[in-house]
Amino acid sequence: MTLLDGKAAAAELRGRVKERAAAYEAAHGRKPGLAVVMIGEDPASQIYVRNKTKACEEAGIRHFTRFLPATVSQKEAEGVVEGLAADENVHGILVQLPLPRGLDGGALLAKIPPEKDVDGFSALNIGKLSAGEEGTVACTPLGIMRLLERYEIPIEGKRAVVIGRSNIVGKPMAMLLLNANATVTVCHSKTKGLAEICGEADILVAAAGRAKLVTADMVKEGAVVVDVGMNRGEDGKLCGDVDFAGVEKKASYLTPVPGGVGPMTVAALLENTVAAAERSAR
């Protein structure tokens, strides 16, 4: 089995981006540039926050961070969104999620313009990939993708399940494998006989979120196998959606928890920064 080291795969991504972010400094007189809006005080998503402007200094990205009380109102969150929309030296906006209760957080994620949607959360963005066109990915789905192709793992003509329908991650990443040419399965809570579908994946993607779901009796020998779950454990130690003590004897590839698409998300959301800015240059 070989381990899909997110950290290593992330370094060299953000050390393509780093370059990337360079040549745009150098052709237009500025840095790409990041806009996160912090609403409330969630200690997971303070520590997200953080992480990003680590990675964006390191990146060459220049960060602007908004901070937001929770008490603050909708109207004042949407101007304070609508304000980064028409800043020209921001090129990528996202909202940090999850927002506190009484925000209408569609609405919200609805004023930031297509084109600076980093999350690819608009509705633009999300039809551009079911399409096949050129357009902002979901960060973790495309973090997964460039996780792969660091590996020179095969997708087309492979049997591919994911787990989960979420927008964020299960909904773009098949619409990814699909339009690399997998025959995609999409499983959720609601499906029978998970366990026989998941046996004739090539490549299993877990994201449901719940801890060890994926057991190694669900996994067909030889699969890659790329776990998005981050839960608690029973010992309250951070784990998965996959059983990883079970399903590594049965896998080629496997991501670990943490240190294997967490990374790539971070890196693939600077990607989408500096292709932003790229854009914009056009």
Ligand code: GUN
Second form
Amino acid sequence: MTLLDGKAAAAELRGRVKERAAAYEAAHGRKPGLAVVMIGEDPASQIYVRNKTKACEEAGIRHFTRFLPATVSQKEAEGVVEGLAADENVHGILVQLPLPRGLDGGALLAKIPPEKDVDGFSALNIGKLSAGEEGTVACTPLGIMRLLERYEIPIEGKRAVVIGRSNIVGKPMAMLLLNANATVTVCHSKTKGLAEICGEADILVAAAGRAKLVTADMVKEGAVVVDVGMNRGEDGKLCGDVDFAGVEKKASYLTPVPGGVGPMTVAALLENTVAAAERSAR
Ligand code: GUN
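The structure above corresponds to the form predicted on its own; please provide the structure of the form predicted together with this ligand.
Complete assembly follows, chain above in first position.
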């Protein structure tokens, strides 16, 4: 089994992004800019936001982080996003999810112009992905594709199974694999016969948010297994959706948690931000 080392692959990708950011700055006299809007105090989100801003600094991307209290009104939050939408120093806007109760996420995200939508959550970008057209793709699925590319893992003609149908990971992941000519099955909490379906997968992406859901008996010998899970185990330790100790005996490639998909998500966000800046200059 070969570890899919997201930390190393992300460092390489961040290096390429840094070169593009420097070239953009040399040509346009300002850095690419990313605005992160963090509402409330969700502890996991706070860590993600800190990782994102730190990665921006290292890549030569200017960041504008806005911290808003959980009690912020819908109108105020939308006003902040509208301000960032109008700011020419800001090329990408990301509203960190999940949002505190009481806010209308759909209405808030709709204030992000599609060209600044570095999360790929807008209707336009989702539509482009579905149509197989070039657009901005959600960071976690994009990061996973970059990881598979880095290890030269073939996708065309393979059977891919995605567990999870979220708008952030499962659905765009399935679309990307389909666009890369895999035969794709999407499983979810109501799926019957999950183990049998997973057992057919050459490429298995677990994004269900359930600790150790994928066990060795569900995995085909030689499968490529990507673990998107970020769960807190009973022992308080971070663990994925895949039972690593069991599955590593059957998989040909496997992502660790942490150090697999997580770093690729951040690197993909930086790539999307620089790409948005480059597009804005055209
Ligand atoms: N929360 C967890 N993952 C993500 C992501 O990719 N984008 C945003 N905006 N929020 C998240």
